[in-house]
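We begin with a single chain expressed as structure tokens, specifically the form predicted on its own.
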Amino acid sequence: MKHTLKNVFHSPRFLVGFIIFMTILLTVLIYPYFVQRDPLQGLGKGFLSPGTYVSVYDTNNAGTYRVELPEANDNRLEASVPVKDRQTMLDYLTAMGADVSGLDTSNENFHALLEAWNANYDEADAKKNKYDGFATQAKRNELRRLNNRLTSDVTAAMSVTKGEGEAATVASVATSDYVKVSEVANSISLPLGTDNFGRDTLTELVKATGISLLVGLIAGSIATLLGLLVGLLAGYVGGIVDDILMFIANIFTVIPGFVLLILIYSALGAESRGITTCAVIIGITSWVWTARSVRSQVISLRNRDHVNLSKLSGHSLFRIVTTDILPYIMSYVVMAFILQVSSGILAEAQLSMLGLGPNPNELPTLGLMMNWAKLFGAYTSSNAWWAYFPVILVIALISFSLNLMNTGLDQVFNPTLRD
């Protein structure tokens, strides 16, 4: 056993897959101890991009510090002009025939764009010439408001009111006044922003990864045990038992497994689609290929000398199967289990993408997160990449690591694949 484990962990493929999988698993186990937040708790409304959010209300009660940043005014001006307005500036300059070569809406070229705007924009000229795309009064008013914002003083001081009623005081806030985030009473870091429900995507992703791994583990265990039991009986006993079991397996083979999974799962009500139910149904529809593979392995072993010796010694069927056959195919069973876990995770994700996944009011899964991102336009209108890309990456990493581990085991136990 020790020698076998040593050979397994000397396989580069298995080792890389094992490290990736254990990293994901440890993250799932450790993260809740540091961030004790309900993964289904809404923190806001709609998609919020990744970043640190600070309460504006509480910044008034935090101490201020004088900080002079050389690029502060430039950054402030860049932040005040969104990409949409920059595109309007570029379109107007193009329409009036100005030289816009090398100009775009990026921060790197913003100051060049601003210089070109200041040199060419004139309100009277825009009204007189009615350039293409800016001929209406509404468009010219938009240009005028944009120009007023561009020429306004970004260094003007602001006034804020602290307190309420008679205790209220008015304080001036200069551009050089800064607050420490650690001193603000309420702030939150959202490394992956929020989803369409305003829920912390990272916390939800970690929880969903753990639930999906649990689904894969349960489904893989059921499918492997069923396949192992059917394969051992059909392969060793043979005869009418083999015919009956293979007839059942053929029925499952004729109907595609995923179609059968959809038919069974869709027959259940939405409230009955729990995590365990999902895993069990995936397991009982995924055992066929394991059973066929185990059966073929057992058939090649049942007439070996040590098996015949056990038969002559009067050993029971159970003892022969468990002591003389099962140990010889355990490496294959382990590899089959790894693939079944991976298949279970992917099956749940596919079901959830079709809207047939577990009850969304209970716990999140990777498939449910993908479904929510699809339903609420994270791919298209919102362009909220943080709501779906990390989920795709986690699913890909789990499948990749498990398949890499399986390939490494196959390389160790299959003599034809050894270097």
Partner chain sequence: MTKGMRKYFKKKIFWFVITFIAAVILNFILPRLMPGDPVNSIVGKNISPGATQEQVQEQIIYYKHQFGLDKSIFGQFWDFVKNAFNGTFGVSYSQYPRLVSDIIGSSIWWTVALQLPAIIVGWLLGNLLGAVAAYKRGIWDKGLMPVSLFFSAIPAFGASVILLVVFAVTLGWAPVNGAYDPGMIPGFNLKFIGSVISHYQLPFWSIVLISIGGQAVGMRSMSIYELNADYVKYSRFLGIKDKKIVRYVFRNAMLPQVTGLAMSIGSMVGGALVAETIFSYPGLGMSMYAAINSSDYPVISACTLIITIMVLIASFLLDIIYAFIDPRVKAAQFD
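This is a predicted model, so every value here is computed, not measured. Throughout, rigid core stands for the largest set of C-alpha atoms superposing within 1.5 Å between the two forms. Residue numbers count along the first chain shown, from 1. Compared with the form predicted together with the partner chain:
- The two forms, fitted on the rigid core, differ between the two forms by less than 2 Å at the CA of Ala79.
- When two forms of a protein are overlaid on their rigid core, residues whose CA moves 2 Å or more are considered shifted, and Asn118 is one of them between the two forms.
- In this overlay on the rigid core, Ser182 has a C-alpha that sits less than 2 Å away from its partner position between the two forms.
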Given for the second form:
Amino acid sequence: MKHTLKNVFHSPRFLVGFIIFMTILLTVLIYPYFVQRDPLQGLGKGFLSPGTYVSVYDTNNAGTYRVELPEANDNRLEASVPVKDRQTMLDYLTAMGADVSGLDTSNENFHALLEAWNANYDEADAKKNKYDGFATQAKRNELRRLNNRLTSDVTAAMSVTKGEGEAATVASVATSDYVKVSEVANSISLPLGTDNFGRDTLTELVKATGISLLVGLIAGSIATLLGLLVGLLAGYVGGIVDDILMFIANIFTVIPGFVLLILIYSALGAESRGITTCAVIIGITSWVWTARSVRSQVISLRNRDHVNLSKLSGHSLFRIVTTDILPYIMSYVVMAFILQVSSGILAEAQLSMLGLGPNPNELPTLGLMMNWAKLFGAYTSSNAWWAYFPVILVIALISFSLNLMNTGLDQVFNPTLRD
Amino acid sequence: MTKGMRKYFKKKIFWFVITFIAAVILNFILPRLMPGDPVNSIVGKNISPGATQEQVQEQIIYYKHQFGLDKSIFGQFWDFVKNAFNGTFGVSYSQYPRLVSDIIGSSIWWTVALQLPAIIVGWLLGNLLGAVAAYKRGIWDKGLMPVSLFFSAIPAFGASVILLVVFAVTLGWAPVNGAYDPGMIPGFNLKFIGSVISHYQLPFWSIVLISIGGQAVGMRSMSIYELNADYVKYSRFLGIKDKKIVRYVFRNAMLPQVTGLAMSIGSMVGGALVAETIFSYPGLGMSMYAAINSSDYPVISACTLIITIMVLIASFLLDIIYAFIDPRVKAAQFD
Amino acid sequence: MAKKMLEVNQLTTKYITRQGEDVYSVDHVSLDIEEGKSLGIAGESGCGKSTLALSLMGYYFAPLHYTSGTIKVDGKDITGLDPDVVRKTVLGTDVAYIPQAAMNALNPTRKVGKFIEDVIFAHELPMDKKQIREMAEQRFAKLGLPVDALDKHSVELSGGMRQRVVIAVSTILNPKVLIADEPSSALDVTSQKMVIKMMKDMMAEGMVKSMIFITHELPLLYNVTDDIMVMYAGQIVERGSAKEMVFDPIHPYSRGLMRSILVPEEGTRDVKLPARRPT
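Structure of the form predicted together with the partner chain, please, following the form predicted on its own?
Up next: the whole complex, starting with the chain shown before.
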């Protein structure tokens, strides 16, 4: 046993897979001690992109500092009039036939561009003459908005609203003023932004990973145990028991398990689909492959000498199975278990993508997160990569690590496959 | 036809029929085990707010009669089987009184047209990749194998989402959703066909990707097993060129992959259905998705029944074809 | 003095294991066979006799590697030739091989006749498919094999038949040296006899000019080959005529080997084999 373990951990594939898996597992376990936020608590409205958010209001109470940042003006320019807008300006000037020689979108020449724009842009003119490329109403509106932005004061004073909606200037802000983020009373770091409900994606993802792992674990354990039990019974007892069990197994191998899951899940209804229920159902629909393999191995073991000897010695069925048969198929069972965990996690995710996930009001799962991302257009209209890409990555990493462990074990237990 | 052959086919047909019956029964029973009465929710949706208790009861009885839910369980089963065989699959709950066949009629063909070629192409590409991986072992095993293992660990829907975001949303090379431009009227003209083809690309390639992974892994180990077979060494020592031997090996490794396909086609279809919903492709996956979200059980069970039957037929045919093309099975099964 | 068909001089080959160690399985082996003669090689399993068979072909692939020595077939040195030249001009024509597990030696999805075509085409001989077919049919008829076996896959043939078909295929190009590695060990007694008879016939008919017969069953060698060699730990221990070697071996290892096999009772294998290689 010790020797086997040593061998297993000498396999580089297993080791890499094990380390990845343990890292994920430890993160899931330790993270809640550092961030005690409720994973389903809404922090904002809609998708916030990753970053650190500081309260604008509270910056007024933080001290201001003068920081000499050489590229500050360039940054500011880029933030207020991005290159895209400058290109639009240039395009418009070109389209209306103004002299654009010497003008480009670079920071150095921005002032020349702005001057040219101020000299040439006329809202009424733009409306009247439908210049090439700016003929639609939408395009003209865009020009108008751009013009408004360009003509308003870039260095606006910061103001707060007092009492009954009166605006009162409390301090003027110079271009070289900065606040220290740690001094702002309210700030929050969202490394992965928020999802459509405004929930902190990272916290939600960690919780969801934990739940999905749990689903995989429950489903995998049930599937493996059932498979092992059925396989042992069918293989060792044989006869009519074998016939009946294999008859059932045959039916379940041909009917796609996924279809079966869809039927059961939709029959259950969203409210009664708890995490455990979901996991248990996945488990009891995916035992067939394990049962078949265990059965064929048990049949080949059944007539081995050591088993016959045990039978002749009058050992009980239980003892024969546990001491003479189980140890020989244990390595297979462990590998099957690992694969079952991985496919259990996947099954949950797939079902959730179809809207058949566990009750979404209780806990997040990786599949539910994917489904929300889909429902709220994270990858189309909102372009919120942080809401789905980390989820895909985590699922991929989990199954990658489990697959690696599995091939590692395979190499150790079936040395003939090494080539 | 030899006696062994006949026995083999009899066995295969027997199992086909049995699983077929089991599939029909499961499709009938499982939705009926659900908690909650679908009729109540329909009545709740349709009835005017001021209706009396009696009117509600009347409506419930009316709908129960319409859906045949007032009959005994055997009567209901008979209706179910009858509807399945005449192809109507009963009445939809959510879009009453539309027939289920009306709702999913066209989506079957979109699904077949999408998934069948995609799975075949994925199977061929997967086998090719697996074979190359087995043959060029050195760098593959050390460098590329972990990478390909990682990529094969990306779930089907994940790959679809990434394809969608990269090629449709970001690069704009392909349309984001649907099977053709929404403004178009389906017809047999170039413009429409062009639109269908451009909408076809992303769902097609993502299903291909889904099918490649598993097939490549299977083909790789199969090829490695065959490369170590005695006939390889023997053929070499008779002076046969390596190129020819490689052809032997891959043919021999690929034939069992036909059964591999028959066995994995069920799970592939599952992934492909999810891919359909990501691209909003108007196939069975999408119909099922819509039905699930409106708790339309007749539509759900019609979809699952059709999928099961398609998978059953596909794997049955593959089994039969395999028995004919592989002399090893012919020898083992037919006598 | 008859012509030497095979002359091997100080041949050494090694296996490179996964751990990168060198294992010399054939260690400075020298032997020769005259035309029309046969040589038996005996030894316990693991003594290197199968590796010797592979090494004699002049065609090496991992994990077996050529180290030193020469192999001459009918006066032509085949060591150090380009592998493709060896493949085309040596294998099958100069040296032919019957593998240990001949039962599985045929590609299960290729018909026997098609496989013979592949062999002939690989040597770029001036024959078309019809000629090859005729030639194969004649050869099969001559060797007492059913001609319709040419249209069958190997899986459709019985074990003994498969073995004989493999022998017929291996010798289709009338090799100068035939190396048979335990060609009859896995067969029942009847099939074994048929195989032995077939090989003797081939020698007599001149389809094969000389033969090396490798086995662990010594009584077999006594009936089949002219000379017998005993191998131990990759080296030749002793060589003599079949009669001498069976009834009066000189080397203590040969003696042990002969006695352990000729005396059928259990527990008589009392000869202490030296732990080190005898010198």
